[in-house]
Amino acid sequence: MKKKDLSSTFQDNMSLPIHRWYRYTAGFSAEWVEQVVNEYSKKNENKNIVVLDPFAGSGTTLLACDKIGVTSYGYESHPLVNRIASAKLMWDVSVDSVSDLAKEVIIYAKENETTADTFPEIVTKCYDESNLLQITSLKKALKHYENNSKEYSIVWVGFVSMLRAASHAGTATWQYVLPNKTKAKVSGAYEAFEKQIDIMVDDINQFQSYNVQKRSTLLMQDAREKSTLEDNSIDLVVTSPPYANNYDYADATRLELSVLGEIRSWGDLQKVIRPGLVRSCSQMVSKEKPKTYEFLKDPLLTPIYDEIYEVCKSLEAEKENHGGKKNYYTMIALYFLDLAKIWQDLRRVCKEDSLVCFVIGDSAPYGVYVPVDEWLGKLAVNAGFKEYWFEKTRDRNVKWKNRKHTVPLKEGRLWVRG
């Protein structure tokens, strides 16, 4: 039997050092990235290539490049995810310093317990009183020791990464918190924190055993905006943009953001997190709805205008047949406008003989098919790239019991030649 291709999922990374510190809501295989980068270097007889991931997420591409000694850059505009990824890339830290700081944090937390903070409702639904007190104490301890050191950044990630283990709430497949679904076994926050630090220390030791130097740089950068990277500086792009399937990447981190005090309500996500994200869910586009068809007239969408116009019209009509009446037509318009802008700056930074790989999946909101691979390819060519082709890796959503439509969907790699 042919082995199932999981290269376009994060699943395999959960057994890899450092990658497993924080399970991101989306991603792809780090080992697959290593293979792509090594094959590109070999074919081009160039060991000094520069790799870019404009949707760096929790750092998969950058960590993979560090492991094999390749220079890489990444953009990530989600503040929490950027901070987590930045800490993961600090694997060249002193392991003893990490262990010592973590011990000091836990001792301080236990010796200075008072009362639990007042948290937003989602937090109080996810922890019992004991863990709320322990989480409060750990937060205060981290605040006490806060500085700009690498070891502090890593210990901070240890706290963030253990929050799910210390919660009795269940978690959906893509990391949404389900307060009404409980787990049978829950760790105390102190215990979960200490276990997480132990894992991280072991992982750092293992990664340092590869005997390579850190060559990655992560930028706080919206991929839709012009970056600080120089023109014609990138050889290879390996990335996975948000899918146009109404997944809310901001809401997926609401528990962590609420514990940290970065937000107080679901509505705060709109102000704090969503402005820097590609508009891939209907929650992000309600205010733009009246201008949907004006957006489609943007010159960047010219090569797909007739097709996307018809799809948006179908989605606008179809929404009246559904209770939620979601603005998928506006979402699709803005999603592809956002990606068109990204292709423009990728063309600027990529060399003439560069290669780009987007791990993508197509979409069918309300059962209206959106040919994502074809449209993104056309937008890439419009931006100045030479050609594109699609490599299917697997079928998507075929086992979902609550699937609302029968439109076949796929996932795979969009390859674009510079």
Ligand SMILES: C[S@@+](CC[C@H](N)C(=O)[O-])C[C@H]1O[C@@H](n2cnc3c(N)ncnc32)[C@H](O)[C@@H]1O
Given for the second form:
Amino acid sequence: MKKKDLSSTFQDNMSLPIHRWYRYTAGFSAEWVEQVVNEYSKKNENKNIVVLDPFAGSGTTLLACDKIGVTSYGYESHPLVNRIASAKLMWDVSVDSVSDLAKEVIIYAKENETTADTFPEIVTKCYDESNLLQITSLKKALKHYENNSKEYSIVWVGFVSMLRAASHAGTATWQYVLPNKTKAKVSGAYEAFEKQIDIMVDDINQFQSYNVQKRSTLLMQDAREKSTLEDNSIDLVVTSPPYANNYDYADATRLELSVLGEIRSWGDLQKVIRPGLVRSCSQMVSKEKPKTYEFLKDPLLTPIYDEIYEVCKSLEAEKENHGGKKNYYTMIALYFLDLAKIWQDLRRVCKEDSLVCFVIGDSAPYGVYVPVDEWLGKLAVNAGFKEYWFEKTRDRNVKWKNRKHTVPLKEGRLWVRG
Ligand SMILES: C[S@@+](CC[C@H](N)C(=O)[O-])C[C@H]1O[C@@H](n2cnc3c(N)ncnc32)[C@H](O)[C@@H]1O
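Return the structure block for the form predicted together with the named molecule; the form predicted on its own was the one displayed.
Below: every chain and molecule of the assembly, starting with the one above.
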């Protein structure tokens, strides 16, 4: 039987050191990245290539590049995801300092237990009282030891990444919390934290045994804006942008953000997290609805104007058959406008003979097909890249809520040459 292609999924990373510190369901395979980078270097007989991932997510591309000693840059504008990925890239830390700090944190937490904080409902639905108390104490202990060191950043990730393990709530495939579904076996937060730190210490030791130097830099950068990277500095881009499929990157981290006190309510996601993100879900665009067709007239969208106009019109009409709720037509307009902006700055930073790989899936909101790969290719050429082609890796059945359509969808690699 043919082996399933898992290169566009995070699945295999869960057995790889450091990658596995945070299960990022939106991620892709580190081993596949390594292969792409190695093949590119070999083909171009250039060992000193520079790689960019403008949607770095949990840091898969950058960590894969560190492992093989290749220089890399990344942008990630989701504050929590950026903080997690940045800490994963601090693997050149002194490993003893991580163990020592984690021990101090746990001792402090146990010795200073008082009462549980008042948390938003999503948190209280996920933990019983004794776990809420342990989580509060760990949070206070982290506050007590807070500083800018690498070991602190890593121990902080230990806390964040044990939160799902210590919750009795089930989670959906796409990382959403399902508080009504309960798990049979749950660890206490202290125990889950200590277990996570043990894994992390082992992983750091293993990564350091590769005997390479850290060459990655992750920036807190919105990929739609001009970055601090120099013109003509990038040889290879390996990335996966958000798909135009209504997945909400802000909501997916609501449990963690709520425990950390970064947000108090669902509405805070809009203010704190969403402004820096590509508009790939309908929740992000409702205010922009009246300007939808104006956005389409932006010169950056000229190469796809006729097609996207038709699709937006169909989506606007289809909306009425679905209770008039989701503004997919505005989402699609803004998604492609955002991506068009990203191609502009990619053109600036990429060398003339560069190669770009976007792992991407097409989509069909309300059953209206959107040829994402083709349109992104056209926008890349409009930005000044020479050519594009698509390599399909698998068929996909995206679970659109409220959907009753059967449009076949695919996932694969959009290759663009500079
Ligand atoms: C498909 S995920 C990438 C996952 C990554 N390949 C990995 O393995 O972890 C897309 C990422 O783009 C980020 N993102 C969305 N809009 C962005 C923007 N405007 N600038 C930078 N990053 C953005 C999201 O927060 C998300 O982490």
